[in-house]
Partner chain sequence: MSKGARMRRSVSVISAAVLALGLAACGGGSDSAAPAGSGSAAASGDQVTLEFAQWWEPELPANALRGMMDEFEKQNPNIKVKLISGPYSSTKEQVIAGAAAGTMSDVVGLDGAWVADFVKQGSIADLSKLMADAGYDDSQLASQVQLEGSTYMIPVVNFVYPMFTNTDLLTKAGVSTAPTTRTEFADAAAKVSALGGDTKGWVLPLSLEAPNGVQNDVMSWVWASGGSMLKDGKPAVTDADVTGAVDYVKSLWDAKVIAPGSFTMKEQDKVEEFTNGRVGMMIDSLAHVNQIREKNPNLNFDISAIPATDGYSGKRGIPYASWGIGVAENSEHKAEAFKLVQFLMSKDVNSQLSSVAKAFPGNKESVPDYVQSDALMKKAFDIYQSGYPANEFVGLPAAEDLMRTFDTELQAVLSGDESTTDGLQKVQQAWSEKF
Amino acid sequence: MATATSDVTQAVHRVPPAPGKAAAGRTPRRRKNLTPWAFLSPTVLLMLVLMLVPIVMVIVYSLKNNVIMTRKSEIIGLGNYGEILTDPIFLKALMNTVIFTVTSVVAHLVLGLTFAMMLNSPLLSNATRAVFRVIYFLPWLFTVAVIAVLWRLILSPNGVLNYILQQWGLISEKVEWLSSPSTALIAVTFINIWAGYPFYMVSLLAGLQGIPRDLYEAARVDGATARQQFFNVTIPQLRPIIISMAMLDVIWTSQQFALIWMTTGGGPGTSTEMLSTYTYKLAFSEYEFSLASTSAVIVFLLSMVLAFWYARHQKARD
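Which structure does this chain take on its own in the form predicted in complex with its partner chain, if you write just that chain?
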């Protein structure tokens, strides 16, 4: 029986199709296969032109010498990488970037969570909560240029901060917050913290409002204190949001350029030099586009590590 069926099937398959039917049968299938590509093609093309091509170009530039500024450039392998990685200013920029990023991200998280919990507190009336929401959210509304100008005015030696501190008797001489090598990095980090915490605050507030009240009620029934509820209910519930935002913030903050450039220019000396300002100076001050590309590729690779870790974390969570 089985043999007979097999023979019949083979016989059916051996029957040659009518000429017209073959073309008619394949065309709809091919069209069906191509339709998704037709939909995707604009996006694929844009991604190729706007993302893949520039990335490949920068990687190729990093392996050549004298790109852009001369017509003849040659492949020199990893020479540029050796030069950049042994440059003491690059290492200083890397260290400053790590300090700036880690401090900013931790402070963003702590401040964001603190303000989010305040705004989520049932102790506040709706009107009070709305007012504080607006106030706390304000820094997020300013562009980097406005933030830089604002804080340059506040932190200027003749600015508001020194005036207040002198009036309160906390300082006897004016402090050059952005112009002194001992305070410049602290000052720009502070500005970045001020500018970035509302993003955490809003996201965490949304997360807090999504935590089921039952969990807190159950915890209270079990005799959990407020501190225990925070560490055993709130934090575990917010963990996916916290990890996602922290990862994004690390990537964004490590690439911060405009704020540093517009407040200190990487100075005084190299005290606020970051990987971004270092790369910019190589390109647009020294016209060393090969070395600038190399520096950019190194930053890209460091960001890729973080992005990869982030993607894996997201996948595991899904």
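Alternate state requested, the form predicted on its own (shown: the form predicted in complex with its partner chain):
Left out here are the partners and the other molecules; the chain alone remains.
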């Protein structure tokens, strides 16, 4: 009897579904598969129009001569790239960008980690910690325009900084911090460091508060000093955050434009010329849109290399 029942069950399972029922079963499945794409389609369309199309246009412009300014532009291949890569101003802007970016990122990390560890210290009371949090986070609240105006007033020849340094006897004459070729790059780098370290501080403070206290207690039981706890517990636990933030900061800082433009405009001369200001001047001061597109493509390729490393690190981390 059991054998007969099993045969009947298997026969029922082997019976193919009716054509109408099969189609009815495929339709909900197909609709389910297409639903995510329907939700994503507006965003994908927007990205194509606002991101992909301009990028393709700039790449095409970089291969042509006299675009926009003339009706008939000719394709000249990689000629613009050769002209840009041998331009001494471009090389100076590239060197300034590297110095500005590396110095800013390292200083952001050191200051952010120092202040984060200070705020995470149990030696501070809650009231003191709250006051310092406000003070340290204050630069992050200002817009770039406010920061530029504020520091132009402070660093002007008749500004507060020169007054304090003269009162302390550190300088005998007023220094034009933003107008002198020897100090302009240092000054704008310092301003960028001041404006950017709170982001590191807040992120690293959240990372510090997420480290289990058991790790420090186990390290102390093993006789680890404070220095050994820092390098063997704190830094390894913060390494994913540090790497991610450093990569993002390199991309952001290397593309800094507003702060440079509103403080020195890339001058005096080419002392603070960056890739961003160099590209802007080519396009809107000299109307060399082909060369400006070429410079933008080079910056884009450098950013893509960094973005690739960042995505690869994030994928390995997941």
